[in-house]
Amino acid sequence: MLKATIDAEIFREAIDAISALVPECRLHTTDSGFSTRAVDTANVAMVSLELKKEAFESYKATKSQLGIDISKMKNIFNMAGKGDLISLELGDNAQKMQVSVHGYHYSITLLDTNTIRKDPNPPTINLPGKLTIAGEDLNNAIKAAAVISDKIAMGINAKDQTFFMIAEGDTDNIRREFSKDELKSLSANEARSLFSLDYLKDMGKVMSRAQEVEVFLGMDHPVRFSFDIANGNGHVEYLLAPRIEAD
């Protein structure tokens, strides 16, 4: 059972965070809120999301697992205007969720959860390099790098106390260094890994809205991004595997 209303912008933020990596997911509902964890089809990136009941205007739910077509939910938001509320309603054992927004009433068929990949277990990885950066600054650096290449090196120079992002193309290159003063915090442990910009561009659009993004790095290890959404009543984490550099 689910009966909830939420500001359309807040729910769009949550759906956008998921859709950056996957077109569908298993959404877990409890009396305290929503959560999901999903990995993309290539097993390169993972998203974890929690949305507390405090993020909603009203919220009542029992423990259940719903198969959600994220792409379809994104299309519904095109009908929502600023200040609109989205209403979600699902009866016990129902196969369709009723979604209302801006005078439109949708009946959305849920996906069979047996056809959706099971929730991945979060890996235990030691990522000693840590920094906190404004989401807009991080996204701007990602966008700048994407003009030059399809991959980017991200890391921490412990000696210089800087966070760097380097992209190299066939003929051009770009480097952006953030000094400790430009960052909100920095644990300057040496780190460097190479990542696909195809994934980072989609993540960056979502992270650009966050005031602060925590970034965790290691040597040739995945990167983990952690940030709040929904005015602090939601949380998102992305994990992206590194690309292997050719010798």
Given for the second form:
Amino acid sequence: MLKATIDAEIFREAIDAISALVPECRLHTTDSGFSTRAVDTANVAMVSLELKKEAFESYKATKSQLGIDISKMKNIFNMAGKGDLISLELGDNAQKMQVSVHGYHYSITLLDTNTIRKDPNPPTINLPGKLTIAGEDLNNAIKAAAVISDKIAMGINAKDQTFFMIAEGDTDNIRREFSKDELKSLSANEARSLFSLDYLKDMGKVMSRAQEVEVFLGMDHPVRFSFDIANGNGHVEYLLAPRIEAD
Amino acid sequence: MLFIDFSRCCEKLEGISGRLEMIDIISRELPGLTDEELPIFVRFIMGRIFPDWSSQKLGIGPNLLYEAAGYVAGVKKENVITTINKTGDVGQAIEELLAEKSQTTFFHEQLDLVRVYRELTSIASQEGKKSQREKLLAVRRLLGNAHPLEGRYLARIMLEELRIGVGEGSVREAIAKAFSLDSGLVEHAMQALNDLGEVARRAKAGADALKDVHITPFHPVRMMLAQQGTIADMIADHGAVAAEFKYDGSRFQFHKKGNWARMYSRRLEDVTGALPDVIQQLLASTEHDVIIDGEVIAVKDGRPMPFQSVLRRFRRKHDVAEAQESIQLVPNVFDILYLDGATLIDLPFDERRRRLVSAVRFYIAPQVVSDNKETIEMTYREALDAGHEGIMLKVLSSPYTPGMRGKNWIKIKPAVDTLDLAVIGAEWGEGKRAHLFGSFLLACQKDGKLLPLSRVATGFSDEQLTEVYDLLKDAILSTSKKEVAFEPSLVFEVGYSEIQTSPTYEAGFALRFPRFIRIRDDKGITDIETLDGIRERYRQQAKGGGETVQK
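Write the structure block of the form predicted in complex with its partner chain for the protein whose form predicted alone appears above.
Let us now look at the entire complex, which starts with that chain.
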């Protein structure tokens, strides 16, 4: 059972965070809120998201799993205006979720959760480098790099106490260093890993809205991004596997 | 069976050319497979996914495959295409890309044969506007978990061309060897079941299960085919033979059970939707459950129309009602394979004919039975006068042998030297044809491999070149300079003046003055001319004149 209303903008933020990586997901509902965990089809990027009951205007749910087709949900946002509330309603064992917004009533067929990949277990990894940066700064650096290359190195220079992002194209390269002053925090342990910008671009868009993004880095290790959504009533973590530098 | 083990087996087979050794390798793999794995293995090893009777299509074009491979390997699609152009083979290119893959992953799931088959089945069942995206995701999922070597064969299976030189004949022999059975029995079971996978499963159960095979309605079997020959030889060898008109139309197999009917083309594609009028005509002519073999021809003012008019209808999926009025289609039924639950293919032809006549009221093709050369020759002239292609001579005692081009059916028609060949490549045209293909590389087949035989650049109208371009543009596998390689799918009928030996082409022969006659979209790649057939024509030509009757 599910019966909830939520601000359309907040719900869009949550759905966008998932859709950056996967087209469908298995949404867990409990009496304390929503959560989901998913991995992209190439097993390269993972998302885990939590949306607390406090993020909703009203919320009542029992423990259940819903198969959500993300693109269907996105269609619904197109009908929503600023300040609109979205109401979600699902009976026990129902196959269709009733979604209402701005006078429109949708009846959305849920995906069979058996056809969706099982929730991935996040790997246990130790990432010693840690910093906090404004989401917009992070996204801008990603966007700048994407113009030059399809991959980007991210790392921490312990000696200079900087967080750096370097992209090498065929002929050009770009470098952005953030000094300790530009960051909200920095645990300057040496780190450097290379990542595909294909994934980072989509994640960057989502992260640009976050005031603060915690970034965890290692040497040739995955990167973890951790940030709040829904005015602090929700939380997202992205994990991206590195590329191995050829040279 | 893990897919990596299957891939290793393919790799081993790819490295050898001896047929006996191949049969040996395959036969040693079969007994260890489960009932679920066995049919999948048998089909995969031939580069097939679904049973031959099934009209299910995977629907993955090279483009979608390249895109998925690029995503998984962490490179752009253009890099995938560059690698393919370098290696000249999609499988090897994807193997290379996966080996060099610099993108690490969080998980790795081991692929097994059954899982791969299930994924492919789910890909094939995707329909509608989101199907391309769903297919892309499924292909990424498969390639994302594939070892480089698995990637090589996954890619080739998805393009339904395994390129390891294993033909159906070798797999049949391997099945017989693996389960100590007579290979004739395996071949016979294949003719009725039209799925070597199912044949293998029965072979595992034993000779009795293999003997007890029946044709199933709506599982089309292959058409029995005819050889070239002469009236005199047929009469000399068999005495009285049956002569029927050879219709210049499209071959069909009509299945009916109760009120439910389907029609299949020569390539066993379901063409029911395109021919509602013919279906109605046949439904109205029998109350029995039947599978019948025939040819549908187009008629205008009582005269047969050219073959192209029928094909146009076979291909049609839209505006069927409109097309129905302009061309009148008439079925001609000449054989029956199944009647009210009984499989008839092992009965002699004259007995089948009796059952056909008693079960079906209309549209039965006229037949003359005679041991007199003049009578048969008269029938031949009548056929030509009435605008038909020639005649068929059939041995009265012969069984119906699906898929076999045996000596029991002989076609007599005016000598035209044409060959049906696969289009495997092209060169871009020049001048006003610069955006179209100009010259085409054609191939014949030997043991499941395609061997380049000749190029054809003449005989096309501008309209035909445009049509050919539209049919081939999504089948491009790779390009280098002006050359394009295709995923083989299209068959051309090509005329020529002479067959010559040639060091230029892999087949060892080349065509003199090749010219394009028409697209044979009623024929598939497995129907094209064999190298043996070409060698035979070359021999006949050296003897001075073919065996065909001159008009």
